[in-house]
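Presented below, as structure tokens, is a lone chain in the form predicted alone.
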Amino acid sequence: MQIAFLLYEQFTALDIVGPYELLRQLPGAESIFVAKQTGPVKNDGGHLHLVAEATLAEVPSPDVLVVGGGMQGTLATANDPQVLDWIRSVHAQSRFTTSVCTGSLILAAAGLLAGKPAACHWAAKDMLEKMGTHYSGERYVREGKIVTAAGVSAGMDMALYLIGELAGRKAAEMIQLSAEYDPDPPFDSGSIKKAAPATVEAVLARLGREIAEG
């Protein structure tokens, strides 16, 4: 089983690294980082690089595709015909096509989410809906063989769900325990449903309005 993680300039690191750390433990799985060109790809923080081992053309039919999010880099990728054509081609043969955070904007741009429910970072929900997709506030949403996750950390929840679907509950529980993934945050402000209005505004100011306003 081949699991492809799409990299592009200014991706959000945890969107990719979180699911990777869990999915790479699937028995018999090959995880591969793929981009338009091989070599280091810089994240949106500007200080971390992941290395693309293969080009898009070299990975034509992975079993699972994971598309992470970001901000400006995501918007640029959502307008890149080469990447969108590759995603459509991969999706035609994949077992699962997935996204984390604003990565669902890229899937929507590829025409995969039209009229369907999907998750994304809450700040991008209006943009997602402008693209003809129904925003869901859930941690992850499955629609056929497409699974979309909400912001950043939700990618790990999605990855465990995929492991359960691909290898069964026992394997998923073992991998969850191996990672000691048992969230118990000291603050209860991890959802827009729970956060104070002032916190929401502060986060929007920090992220910038590019994603929220399209």
Given for the second form:
Number of protein chains: 2
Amino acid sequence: MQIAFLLYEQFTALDIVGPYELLRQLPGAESIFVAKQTGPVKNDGGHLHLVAEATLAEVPSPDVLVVGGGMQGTLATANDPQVLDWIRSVHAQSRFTTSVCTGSLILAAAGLLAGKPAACHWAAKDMLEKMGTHYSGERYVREGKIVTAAGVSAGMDMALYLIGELAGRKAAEMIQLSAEYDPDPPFDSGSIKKAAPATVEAVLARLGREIAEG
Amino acid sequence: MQIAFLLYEQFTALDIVGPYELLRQLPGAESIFVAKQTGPVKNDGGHLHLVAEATLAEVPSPDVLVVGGGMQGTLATANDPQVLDWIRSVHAQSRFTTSVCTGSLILAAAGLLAGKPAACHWAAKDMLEKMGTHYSGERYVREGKIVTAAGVSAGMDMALYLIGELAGRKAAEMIQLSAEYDPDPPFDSGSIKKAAPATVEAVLARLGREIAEG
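May I ask for the structure of the form predicted together with another copy of the chain now, the form predicted alone having been displayed?
What follows is the entire complex, opening with the chain shown before.
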């Protein structure tokens, strides 16, 4: 089984590395980092680099595709015909086509989510809806063989779900224990349902500034 | 404020990228990936590479140090005098010296945890205790300015705690919402208190094989 993680400039690192750290432990699975060109790819923080091992052409038919997010990088990638063609071609043969965070905007741009429910980073929900996709507000959403996750950290919950589907509950529980994934954040502000309205406004303002500044 | 993430061959990627994705959003903070040499550093999965931007000598006094884990890499690093000297020197001036997963074995090898309680990946708790440190079993443990976290994913909970200490609760809640860190794993097997005994045994057997195979 081959699991491909798509990298592009200005990706969000945890969107990729969270699911990777769990999915790479799937018995018999090979993980591979793929991008338009091989070599280091820079994240949205501007200084973390993950190295792409293979080009899109070299990974024509992974069993699982994970498309991460990252606001600026998402918008560029959602307008890149070469990447969208590759995603459509991969999806035609995949067992699961998945996204984390604003990665669902890329799947939507590829035409995979028309009229369907999907998850996304909460701050991009209006953009998702404008692309004809219904923002579900859930941690992750399965629609046929497409699974989309909410913002950044939600990719880990989705990955455990995928492992359960691909290898069974026992394998998923082993991998959860191996990663000691028993989360216990010291604050309870991780969703727009739980955060204070002032916190939501402050984050939206900061994200808006970051997008404006490129 | 400078936050240094130590990379070494066979590190566990999520130990580093989990805390990084949260800490990098600290207002006014600069994150930097540091290793003995600059350039790509390979993880314990054998194919993910993060790029080190600076050598140890180039980062003499970060405000926060994050030392991740990774079983094989930890054992090599815990026996590397150059790295241990650097950690001691950094610790003498840091605001926080921290570890994730088996990274606490490295802090213990540097002499920072003698007689103190600390967190660690559950499967390495006997090793930690043999080094004269008390395994606490908690998600993260603060002892003075040293904060140690449990296995892999626990680094995110620790990072939110650190952000609260360094920049206040409001900043931490904003960053939690930005990363949509409202975890909801589909299984409940993330700690040795919750996992089935057969799951614990199976993971220990697998980790043992991996260590034996190098």
